[in-house]
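This document opens with one chain alone, in structure tokens, the form predicted on its own.
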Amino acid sequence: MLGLFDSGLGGLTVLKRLHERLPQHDIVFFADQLHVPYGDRTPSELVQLLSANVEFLDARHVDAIVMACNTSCATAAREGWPPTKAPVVDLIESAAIAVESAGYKRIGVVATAATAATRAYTQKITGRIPTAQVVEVAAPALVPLVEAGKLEGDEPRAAVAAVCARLPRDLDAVILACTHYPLLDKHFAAALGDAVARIDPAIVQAERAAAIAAHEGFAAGTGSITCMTSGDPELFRAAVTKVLGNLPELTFER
């Protein structure tokens, strides 16, 4: 069983890949969205968290984690990971390696105010491409607004916008650096045009916790989805079968 968990709705985005990726593979994803958005609180309160929540997925006695929380692994690689039973699979070394190998030099980052704070992306990007010049922007208002449901129209394009309006014009590609902005990617699209490649770490991301699965032997089971929320239940199913849809192997549990 592979292990997800987010502040909110972002890491369906990174559930969807998975589930693609590994149809067979039993998942367990977990929103903390009584505490979202992660973005705005402490370096400590963060800290916390992330291992809270590490330590419920070890509970769950899962084979992986795979991240699904760019700000917890912005925290991570500051303060670094908490202890845990199963290996983790870090979101933002997954949009280093997708940079890389598309060969970009020229780097946007939209993320968090948190994950920005850290220049995470910077150093880890910089890391595998030394010349790489990188711009890590923080987009504050997006987050709750994915939350709020607020996908389409005016508020949302224009949010995105703005957001996009504070980069340079000459980006070989902007990273979509928290999991809920590729709910948004459609306004990301109209914003910055076709010649700026948009990057969604989730699709690297599967790919490699494929590579894990495979190489630690991890069973296969019935390819269920389990979805937990420490927010309303109700308002969470509901926007987990607007995001994925009335998947029959979806199950919700409190």
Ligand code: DGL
Second form
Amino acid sequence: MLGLFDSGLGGLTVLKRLHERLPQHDIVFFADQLHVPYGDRTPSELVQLLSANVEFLDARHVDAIVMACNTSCATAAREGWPPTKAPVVDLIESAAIAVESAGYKRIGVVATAATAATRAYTQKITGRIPTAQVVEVAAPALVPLVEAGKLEGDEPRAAVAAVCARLPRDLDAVILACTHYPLLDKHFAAALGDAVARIDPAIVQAERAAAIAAHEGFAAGTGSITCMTSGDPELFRAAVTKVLGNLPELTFER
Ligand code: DGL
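In place of the form predicted on its own, the structure of the form predicted in complex with the ligand is requested.
After this comes the whole thing, all chains and molecules, with the earlier chain placed first.
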């Protein structure tokens, strides 16, 4: 079984990629909606939440933790990972691999305030490509929109456009460095135009998770998806079903 956590609905964008790549593997996803948004929290709060979430998944004996929260990855990049028996598949490393393999040199990173403050993306990317130029922009307005289900219409379109207007013009690619943002991808596409590639780190991450699963010989299951939240279970069920569709393999636990 593969374990995922995020502050909220963003984790579903990772879950979707992972389930598409490893459809026979069981997935458990915890959304910590009681504490969303993580991106506005202090470093010490984020360390505590990271430890609690890793412990929670460890207690369920997951084979691997496939990170579904960039803010937690950025926290770990600065503070270190809490102890866990499970291998951790990181989002920021995955994004850096995607940038390197595509040969991009001028990169925009749109992230939560907490992620951008660590500069973890800049460090990981320039660690692989020393000549890369990386610009990180914090976008605290976007996660609340996604959590409120505002994916369509003028409000999210304008919010994404305002964020993209703060990026330099001549970028090769922009990393959607918060797992909530792929749910706003069409607004990013409209704001950035065709000349700028958009990177969802979860695509390379799913490949890395598949490689680890094959290498370590993780037992396949039935492809079940178990979702749980620390927030409102009924609102969560409705939001998950809206994003993933009515999949027969989807169940909810309290
Ligand atoms: N989706 C998470 C991330 O990737 C956290 C967003 C938040 O709660 O601020 O950073």
